[in-house]
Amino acid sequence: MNKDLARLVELDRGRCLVAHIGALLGWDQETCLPSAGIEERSEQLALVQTLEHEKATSPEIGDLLTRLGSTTENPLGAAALGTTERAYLRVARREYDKATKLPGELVAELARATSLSQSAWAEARRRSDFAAFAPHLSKMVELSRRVASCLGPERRPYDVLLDLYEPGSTEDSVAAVFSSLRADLGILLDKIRGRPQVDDAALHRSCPAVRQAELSSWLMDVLGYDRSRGRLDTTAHPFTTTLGRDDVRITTRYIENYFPSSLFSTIHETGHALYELGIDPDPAFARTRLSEAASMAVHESQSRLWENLVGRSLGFWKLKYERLVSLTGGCLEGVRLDDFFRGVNKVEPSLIRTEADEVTYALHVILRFELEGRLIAGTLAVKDLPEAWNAKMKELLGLAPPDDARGCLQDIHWSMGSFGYFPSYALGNLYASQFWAAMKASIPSIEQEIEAGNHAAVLAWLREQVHTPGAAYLPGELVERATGSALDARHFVAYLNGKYAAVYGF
C-alpha cells in the first residue's frame, strides 16, 4: 500500500478505536447503568467524543488526503490508485470535511447534552411527562441547528441533517417519495378495510419474559448470528451497536401480553447485526470508515428485510412453528400456523411505530418526518409538539394517543438529536423490497430455500450484493449495482399488495 495511504488508514483506525469506546459507554448507559451514574457518564462521553473529534480532524489527515489527490471537488483522489483505495478516499474526504467544520466545543456539548437527554427521555417516557423532557428536547433542537449551520450554512438546516443519514437526500426529495407512497398506501388500506378483520387475540396471551428470552436466543441462532461476536440484552428502545469488528450487540424488550414484539424486534436487530458483521470490503481497510454501512436507509433495509419479508412470511415458519409453540409455553396452543401468519400480519392503525404493521408503518415515519422538519425550521415550538403530534396522528392514522408515552415520547431518536434519521426507516422498506425482488430474480427458488430452513442462501446473496462493500458505494450506486436500477418504490407497493391480498383475500 502507498505509504501515505497506509498512514491515513493508521490514523483512521486510531479514531475508530475511540469511537468504539464511546459506543461501549453508550451501550452500557442504555442497558445497565445505575440511574445515579448519568451525570458522570455524560462527562465521560463528552471526553471520549472530543478525543474522537480531535483524531478525526488531525491536520495530518488533511495533508495526506491532499497528497493522495483527494479534494472536496475530487474526493476519489489520484486515478492511478486502485478502485477500493479510491472508494476509501471518497469516504475519508467526506467525513474529514464534515468533522473539520464542527468546533470541538460543540462536539463536547452535544455529547454531554445527548447523554443527559436520553436519560431524561427514558424517565419522562416512563412517567408520560413531556414537560420534564421538553427542556432537553429544546436543547437538542438548538444543538442540531448549530451543527447544520456549521456543516452547510448556505443550505436549509433540515436538508443538512437528512444528508448525514442518507447522502444526497433533501426534504423536498423525501417529501416527493412520501407523497406518492402515502397515496398508494391509502388505496391498499381501503381494500383491507373492506375485508373482515384478522383475529389476533391469541397473540396477546401472557408469555413470560423468560420464555421470550429463550425464543429470542433461538431465533438469533436460526438466522446465523455468531454469538462469539455479539450478544443480546434488554433496553427501553431496541437497538444494535457496533463496539468492534467482532463485537456487534443487539437489544430487545419483552412485553408480557404481546410476545411478537420481542420476536420481531430480535429478528429486526439481528438483521442489523448481520449487516455489520458482514462488512468486509478489503482486509487492508478493516476498522476504517470504509468498513461502515453505506447509509442508515441501507442499514434499515437489512433489518426490515429479515423482519418482514422473511420473518413474517408463511414459509419461514412452516418448519419452525411447532418449536415456536413449545418455546412460548403453550400460549399458541390451538392456534393454527395459518392463523398465526395472518395474526402477525394484521393491518390496523396503532399508536406505537415499532409495533406497527407493514402497511401503516410508513405513516408513522411520515408523521415524524413532517414534525421534525418543522421543529428544525422553527415553525413548530417544542412546547406545542404534543398537540401537533396528536393532530397529525389523527390525520394520518385516525387515532388519538391517550398520553404522551404512547404519543410524542415513544421514540428515543429526538432525545439523541437524531433529526433526519426517521426517513431512513421508510426508505429502508423501499430498499429492502427492491433487494428482495432482485434476489428472487437471481435465485428463483429462494422462497423454497427459506421454507426448507436454508436461510444461508438469503444471507449469502446479501453478503455479496449489500454487506461486503461497506461504504465503498453511495446508496444510489449500491442499489443500482445490486438490482440493476435506481431506487423504485413500486417494488415495495407491489410486495405489499401481493402479500396482503393473500392475508385478507381480496
Contents of the next structure:
Protein chains: 2
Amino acid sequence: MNKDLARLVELDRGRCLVAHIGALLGWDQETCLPSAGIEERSEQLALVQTLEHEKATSPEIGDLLTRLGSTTENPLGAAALGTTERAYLRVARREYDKATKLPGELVAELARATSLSQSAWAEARRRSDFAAFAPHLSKMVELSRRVASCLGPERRPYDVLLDLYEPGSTEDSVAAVFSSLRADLGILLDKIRGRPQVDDAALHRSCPAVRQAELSSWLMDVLGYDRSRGRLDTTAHPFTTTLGRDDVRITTRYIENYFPSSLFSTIHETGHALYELGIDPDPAFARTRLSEAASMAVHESQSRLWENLVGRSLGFWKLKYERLVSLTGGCLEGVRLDDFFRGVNKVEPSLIRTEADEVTYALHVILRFELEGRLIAGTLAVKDLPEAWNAKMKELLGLAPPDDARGCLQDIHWSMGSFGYFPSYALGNLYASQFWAAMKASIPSIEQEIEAGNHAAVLAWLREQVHTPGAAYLPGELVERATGSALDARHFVAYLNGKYAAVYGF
Amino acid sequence: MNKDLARLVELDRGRCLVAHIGALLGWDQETCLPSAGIEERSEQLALVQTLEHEKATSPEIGDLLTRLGSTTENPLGAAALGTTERAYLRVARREYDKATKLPGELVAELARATSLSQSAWAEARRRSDFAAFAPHLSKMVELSRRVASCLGPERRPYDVLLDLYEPGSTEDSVAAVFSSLRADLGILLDKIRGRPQVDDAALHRSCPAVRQAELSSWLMDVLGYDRSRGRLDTTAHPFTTTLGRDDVRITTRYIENYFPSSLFSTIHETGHALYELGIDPDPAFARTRLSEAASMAVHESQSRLWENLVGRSLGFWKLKYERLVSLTGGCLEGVRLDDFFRGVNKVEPSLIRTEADEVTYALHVILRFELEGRLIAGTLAVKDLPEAWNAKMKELLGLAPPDDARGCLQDIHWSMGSFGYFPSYALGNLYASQFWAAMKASIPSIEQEIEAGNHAAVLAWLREQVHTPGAAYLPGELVERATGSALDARHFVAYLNGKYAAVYGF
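Return the form predicted together with another copy of the chain of this protein as a structure block, the form predicted on its own having already been given.
Let's see the whole complex now, leading with the same chain.
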C-alpha cells in the first residue's frame, strides 16, 4: 500500500479505537450503570467524544487526502489507485469534510441548542404543549439550514441533510419513490379495512421475562449470531452497538403481557448485528471508515428483512412452532400456527409511528418526510406544523390525533435537529424487499430453505451482496449491484400484497 | 483555593477521568466481553493507559508542584498552605515522582519482560517446572532493583518497593510486626491441632447459583451498600473496581457445592466497595489522588474486617440465620447456627495461600515477605528459591509441597515484578483487628449492635476514622489517629485467640 494511504488508514484506526471506547461508555450507560454514576459518565463521554473529534479532524488527514488526490469535488482520488482504495478515499473525504466544514462556533451553538431543545421537547410532549416547543424547533430548523449551507452551499439544504443519512439521495429521488408507494399502500389498506380484523388476544397472555430471554437466546443462535462476537442485554429501548470489530452487542426488552415484542425486537437487532459482523471489504481496511455500514437505510434493511420478511413469515415458524410453544410455557396453548402468524401480522392504522405495523409504517414516514422538507425549505412555518400534521394524518391514515403529544410532538428527532433522518426508516423496508426479490431470483428454493431451518443460505447471500462491501458503495450503487436495478418501491408493495392477502384472506 | 493548586486539581481530575474509563474497559473485559473481542480490547486499554500516563506525567504538573513548594524531599509544600492542601501535595508529589522517575527505556523493558515472564510463569506452573521460570524471575528481580534505584537511590531497594504498596513502611518496620506475630500464630496453631477437627461437610451441599446470587444481593443490602452507586456481577476471580466517584462495582463467583465461598467473597468485596464509596476528605479534592485509598493494606483491612470480624462472627448471624437457611433452600437443613459458625471458621494448614484460613494465612505471607526481601537484597539466589520455600513451609506450616506448582510457583505476583506487595495482605488483617479493638473501646455495645442488625454503627465508625480521609494520611498515621497507637500485631492475635477458643473449645 502507498505510504500516504497507509498513514491515513493508521490515523483512521486510531479514531475508530476511540469511537469504540465511546460505544462501550454508551452501552454500559444503558445496560449497567448505577443511577448515581450518570454525572461522571457524561464527563467521560464528553472527553472521549472530544478526543474522537480531534482524531477525526487532524489536519494531517486533510493533507494526506489532498496528496492522494481526493478533494471535495473529486473524492475518489488519483485514478492510478485501486478500486477499493478509491472507494475508501471517497468515504474518508466525506467524513473529513463533515467533521471539519462546520465552524467551531456553529458546533458549539448546535450542542447548546440541542440540549435545550431536547429537554423542552420532553416537557412539551409530557404536557402536550406545542407552543412551548415551537421556539426551540424554529431554532433547530435555522441551525440545520446553517449546517446545510456550510456542508453544501450550492445545493438545496434538505438534500444536504438527507445526504448525511443516506449518501447519494435527494429530496426528488426520495419523493419519486414515496409517491407511488403512498398510492399503493392506500389501496392495500382499503382492502384490509374491508376484511374482518385479526384477533390477537392470545398473544397478550402473560409470559415471564426469563422465558422470553430463553426465546431470544434461541433465536439468536438459530439466525447464526456468533456469540463469541456479541451478546444480549436488556434496556428500556432495544438497540445494536458496535464496541469492536469482534464485539457487536444487542439489547431487547421484555413486556410481560406481549412476548412477541421481545421476540421480534431480538430478531430485528440480530439483523443489525449480523450486518455489522459481516462487513469485511478488505483486511487492509479493517476498522476504518470503509468497514462501516453503507447507510442508515441499508442498516435498517437488514434488521427489517430478518424481522419481517423472514421472522413474520409462516414458513419460518413451520418447523419451529412446536419449540416456540414449549419455550413460551403455555402462552400459546391452543393457538394454531396460523393464528400466531396472523396475530403477529395484524394491521391497524394508529397514531404512533413506533407502534405501527408493516403496512402503515411507511405512511408515518412519508408524512414526516413531506413536512420536514417544507420546514427546511421554509414553505411551512413552525407555528403551522400541528395543523399540517393533523391534516396529513387524516389524509394518509384517516386518523385525527386527539392532542399534539400523540401528533407532531411524538418523535424526538426534530428536537435534535435530525432532519433528513426519517426517510431511512421507510427506505430500509424498500431495500429489504428488493434484496429479498433478488435473493429469491438467485436462490429459487430460498423459502423452502428457511422452512427447513437453513437460514445460513439467506445470510450467505446477504453477506456477499450487502454486508461484505461495507461503505465501499453508495447505497444506490449497492442496490444496483445486488439487485440489478435502482430502488423501486414495487418490490415492497408486491411483498405486502402477497403477505396480507394470506393474512386477511382477500 | 490558590490558582496553582486549582490548576493542579484540574489536571488531576482529567487524569482520574481517563483512569475511570480504563477501569470500565477492564471491568467489561472480566464481566461481559465476548471472547473474540479481547484482541481489540487490549488495544483500547493500551490507548487509554498511554493517555493516562501522559496526563499523569505532564510537565505542567511538575512545574505546579515546584511552584507550590512541593519537592521530593519536602513533598508537603509551602508551610502557609492548609493541612488538607499539604496532604494533597504529598500524594500528588509521590505519584508524580513514581510516574516520571523511571526512564522510558526501563518502562519499556519492564513491560516486555513482564509480559514474557507472566506467560513463562503460567506455563512453568502448569508443568511445575521451576527451572523454566528461573531466568525470567532473575530478570524481574534485576529490573525491580533498577526500579528501586531510580525511585530511591539512597534507600534500601526492598524498602523502596514496599513503599509503593504501603507508603511509609520499611522492611524493618514490617519485620518487627511479623516476628511477634509468627511466634503467636505458631502457639495458637498448636492449640488448635490439639483439638478435634471441625466437621463442615454440610456446607458442601449443592446450592444453585441463582440462590447464591439472592444471598449476595441480600447481604449487600444488609451491609449498607448503596445500590445506586454500585452493582454485583460474576467473574472467575472476585474483585472490586472503581469506575467513577459514584460507581464502585464488585464481583463474585458461585461454586455450586460450597455456597460460603460466594457468601464471604461478597461480604469481602462489599467491604472494599464501602471504603471506596466512603472516601471524601474534602469536596475541593473530589476525584483527585487525595480521594483514593490510603494503601493496599488499609483497603484489605476493610474487606477483611467485614468478612472475618463481622461476617464470620456468631453474633452477626444470630438474627439472620433463619433467613440464611431459607435463602439457601435446604442446604442448611438440620445444621445448627453453632455448626455453621464453626464450619466457616475451620482451620487447617494447607499449601495454597489463597485457600488459607484466618490463622494460617499470615504465615503464608510471612514466608513470602522473608524470601522476597532476600531475593531483592541478593542474599537468596533465584536458583535456591524452591529449596528455601520448602524449608520455610516446613518450618511455618509443617507441610512439604509435593511440587513447585504447589510451592514457590503458586502466585502470579513475582512473575509481574510485584515485590513488596505480599505484606499488604497480612497487614490488612492486622489493621482490621486494631481498628476493631478501637471501635469496641469507643462503642462498647458494638457487638450487640451487630447482633441486632445495626451494622450502620460499624460503618459510621469506619467512615469517620478510616474511609473519609482517603489518602490524606499515610497508613501509619491513619492507624495512630484511629486507634491511638502504632500498628501492633497483638490485637490480631487476641482476636484470633478469642474466636478460636470458641470454635475449637480450648
